[in-house]
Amino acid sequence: MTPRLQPGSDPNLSDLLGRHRCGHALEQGFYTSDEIFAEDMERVFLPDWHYAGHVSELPNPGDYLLFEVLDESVILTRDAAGDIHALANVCRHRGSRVCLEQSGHTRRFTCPYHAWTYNLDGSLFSARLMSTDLDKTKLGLKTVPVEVFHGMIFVSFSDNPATFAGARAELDPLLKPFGLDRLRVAHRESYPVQANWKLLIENYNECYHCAPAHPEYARHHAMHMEFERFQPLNEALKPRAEALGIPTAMIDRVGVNCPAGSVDYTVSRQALFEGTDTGSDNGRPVAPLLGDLKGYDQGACDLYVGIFNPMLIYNDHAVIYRFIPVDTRTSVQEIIWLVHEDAVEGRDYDLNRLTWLWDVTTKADKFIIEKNQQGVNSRYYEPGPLAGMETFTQRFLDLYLDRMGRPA
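How would this chain look by itself, in the form predicted on its own?
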């Protein structure tokens, strides 16, 4: 029987790793220990790449927005040359936050504490009343690794982040028809969840729960079916997609399939049920077609860039999920809906119809995930075996355990 945690005890990471049984859920301590949460953040979460915004949110030189997670705050800026920068929002004088507004437009950033002023690229413009021999070239805002990939801005808190080279080479031709760099954010919504961050990702990565928990999703999406029933729909999708110039190749570079030094990435085109054009209340379109698309093939793309940024690309809109740890038993699930850059709310789409499916689905997820955490907290919790439809959850757990230092 799995050892139970005593009140106030903190499990040892090596013991938890050593006791894990392949093909099973994680031990209790992985979801309840503050010590493990701290290790999670340093070994797994912060070093990965995180979706921080879309280029449409920084259309002009001088535009900026903040990306914040845990204790970190990053200023995303577009400079006069059009380049995007990611700057640590920490003054080089005594550490104050420099930028306090969530978004805006400015020529320079001035620290509200002692008025040190920085250019849009982070270089120090002036240090008020400091010595004339101060070397300003060494006191600019620290830069944070940043990548712009098909219009999506990613940041990492690693000193040596994974490269995007492989993702660009393999994914560029598959994503080009959707014109992801020509989208704009239609809506963002955050859903606080009283659960450990891993439970959110485990849930997202399997559709074993979709039929009982998500009748609205299951009405038009076939992923909740067994492979033998689902695969013929994918085969039928291919000629429809080919006729519209939509690639259906599957690329899988996650975990053990990921080349050394590369960001994890995967993309696949999955069939919706026959007669379903998009993810909506009735399967009918909710917004103008994306990019260069000329019609509906009754499919959708699942895209991952990094393990924390799943994206679902329909023909007429896209949905990005973010899983944000807050503390050991608190997380936030954020959704960003994107539409064609020229789409106008009220004319080209109704916001309620656009957001309905994934709003109702995420609220249902919040409920089941919080009940999952409550059960995991129990002295009677013991990791159970994973089902065949939880293959991608198993893959996430393997990747997580390897990054946490599981012996080979």
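Counterpart to the form predicted on its own, namely the form predicted in complex with a further copy of the same chain:
Just this one chain is shown here; partners and other molecules are left out.
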């Protein structure tokens, strides 16, 4: 139980939306109210697209994988024809979880409770001892919207999810050189964070904090600098990238720039400091080059498909960030490191070197984000003005407020 934090500010969504001051942080209730959290999940988190796995985790027909978030459990399967399915892991009889293993290989799924059995596409194969007039065609596992994009499997919990057509048309040529469908998960790590999920995303979207908080990152990356100092580095990157056949076009379809009905997406190529090949302790490579790449342009791609799954693509590895809400004041930050599918640990890369930078950076972020939540809980908290370097955080806040129903 938390006392009402600020008298008169009982978190009513429309009041909170109405009080928001453009260019400022959000009101307290957005970070502390259970009712707002429930609305967040319904209006923003669940309908969006979520990175749920990589096709390399389901190489053969009959392979399956669980994807779980909040109270949802989804079985990702590959059927005999090679197609990927996403099935709600909820028996159509009395609701038991049907698949209990995190991953595996099977011909069918048998519910552990009463042994109803389902095929890899979710259809009901058999229901023992049920009345003979049971219509099995109506009792298959429910399907969940799924998209496979450059080898990445995305799932949405919307009945009417945003489309990938625009993202495919614009991003396919830009992502092609990295061979993202030929990656392999090298490591994944979950960092519990005692803070509202929005504080994690706000943190990720600005590098105003990088200079004070991330000395390891700032040694080789340039985004903690002001635009005027950073932009020339990006200009210098272009010929290096082009020489290697790496596109540098920036596509930005997030928030107000997102076409109606489309998933939000963006890609850009950002300069590392000169002499820095990749995100690592010393800027030197940590794994074999991805896809068709022939060398290091000393840049990295920022890729967004949906707002919950930013991806950083270095030339020799990729990193996916997942922001996972748990409850109003609890989240999990998951980091997934991917390498070329042929790369072998020990021979081609050292796992500690591969994961070092974003592990240390995420731990530092966890610390400051938790202190942010603590301060936001106070009755003395008042949303302050954002800096110019917080433009993308402000863009996230605008997108969030619009989805929450802010009047136009």
